[in-house]
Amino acid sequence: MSPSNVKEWLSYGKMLLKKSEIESYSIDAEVLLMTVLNFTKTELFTKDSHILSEEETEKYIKFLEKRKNFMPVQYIIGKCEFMSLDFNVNQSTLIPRCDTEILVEYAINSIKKNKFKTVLDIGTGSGAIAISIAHYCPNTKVTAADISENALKTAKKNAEKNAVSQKIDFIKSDIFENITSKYDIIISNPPYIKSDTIKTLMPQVKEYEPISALDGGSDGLYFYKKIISECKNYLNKNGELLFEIGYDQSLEISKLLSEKNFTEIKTTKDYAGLDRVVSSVYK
């Protein structure tokens, strides 16, 4: 008999993507279908019994194929929280992680700190970071730069979103080409992965998220040299550079800080201890 009710679906949706070896079956199968039905987690349970319509059968079979196949869940649904904000995402943009967040937090607490007034966030993807920034800090005027046009559209979408349109400016520009200005602070969360390490990721990863977002050339620094090299042209007398960074990173990236002369290096780690964000000053 095949299952009728949000109980008996959501048994068969987490035996499926369990034999699939998804790690995180139980969590996807619950996701995949309140977003179905429209569901909070509470209604998952409280309305155990309501019997799924054709309609809501298909998609949700349809959902579950797709996680099966290692899409990520966000992608599916085109959504995901982040600095408890709401953000429309797909293919064209990386999904914004939580790791990224210690490197916002830690430019919205320098901003308050410093009042600084103007933020360059250099390959703004889904807008994360901008957006982010954005509305934590009601004075600050942000430019968000990407060299893909579809990642603009969805930064766009999501600053209008989250009522922040009117805040941002949207340039297509590969890292400075088309920048004109100067900030207090430049932040970027740019490709860092060696091109040789991109075909070890996880499944979910490699063939889901865009590669240009992801791979940093030949020893995953490229885009931190080129950005590092240029951005004095851009950055405001004691402003500051911000980077998300790979565990493995800090101290490359914080020598070539050195070399041109950038001060007050420093590294902040993440949740799990790991080196996540680098910091300096342009003095």
Second form
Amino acid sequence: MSPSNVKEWLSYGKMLLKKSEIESYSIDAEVLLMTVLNFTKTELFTKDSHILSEEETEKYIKFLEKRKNFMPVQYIIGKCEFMSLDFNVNQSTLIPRCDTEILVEYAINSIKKNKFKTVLDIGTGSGAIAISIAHYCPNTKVTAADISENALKTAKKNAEKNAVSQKIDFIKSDIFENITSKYDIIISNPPYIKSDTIKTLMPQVKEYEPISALDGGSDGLYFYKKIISECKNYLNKNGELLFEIGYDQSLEISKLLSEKNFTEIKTTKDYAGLDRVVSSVYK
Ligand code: GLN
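Now that the form predicted alone has been shown, please provide the structure of the form predicted in complex with glutamine (GLN).
Expanding to the full complex; the earlier chain stays at the top.
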């Protein structure tokens, strides 16, 4: 007998995703069905005898099919949460990672402590970093740069969604190419995966997320080298340079920074205990 109500479709979805070896099959099926029905999680269980319309059924099956093929849930539903804010996502930008919240929290604390006023986010992607800073640090003016027109389009929509459009300038720029001011803090989560490593990433990353946002060149350090060697023209004295890094890049990046006379070079770990953020000050 084919499924008809919420309860039946939910267990069908879970079973289908489990068979396809999707580890998060249970929560994924729930989120997909909640999205189709516009239900809260509670409604999913209190209204479990709701019979799906033809349209709802079709949409849910399409969603399950995409997830079966490893498309990340966030791309399927077009949404994700970051720093307790809602973002739209699509395949022109990376899905914001919870590890990146460590970077943003570090930046917010530093901005408040040092009374920083101006922020540059290089490679803004969905705008998650720039928009979170604009939201949580109301006295800052943020510039968000990206080389990708489509990423900027997404970031601008996200700024509108989070009511911070007035506080962010969006600039199409290949790193510093079109940047003309100096800032109190420069922040970046650049592409940092070694080119050769990309093929070993999980299918949901390598087959769906933009490679241009992941590939950091043969040593994974291309963007750090470029930013570190050029940033002094764009950073105020006593300003801070803040990076998200790969778990094994802290030593190399700290060395690059000290060679360019940055001080107070510090590494912060993520929730998994891995090196994730490097901060430094320009004296
Ligand atoms: N942390 C990302 C990953 O999952 C990489 C992000 C980046 O290259 N900036 O692989």
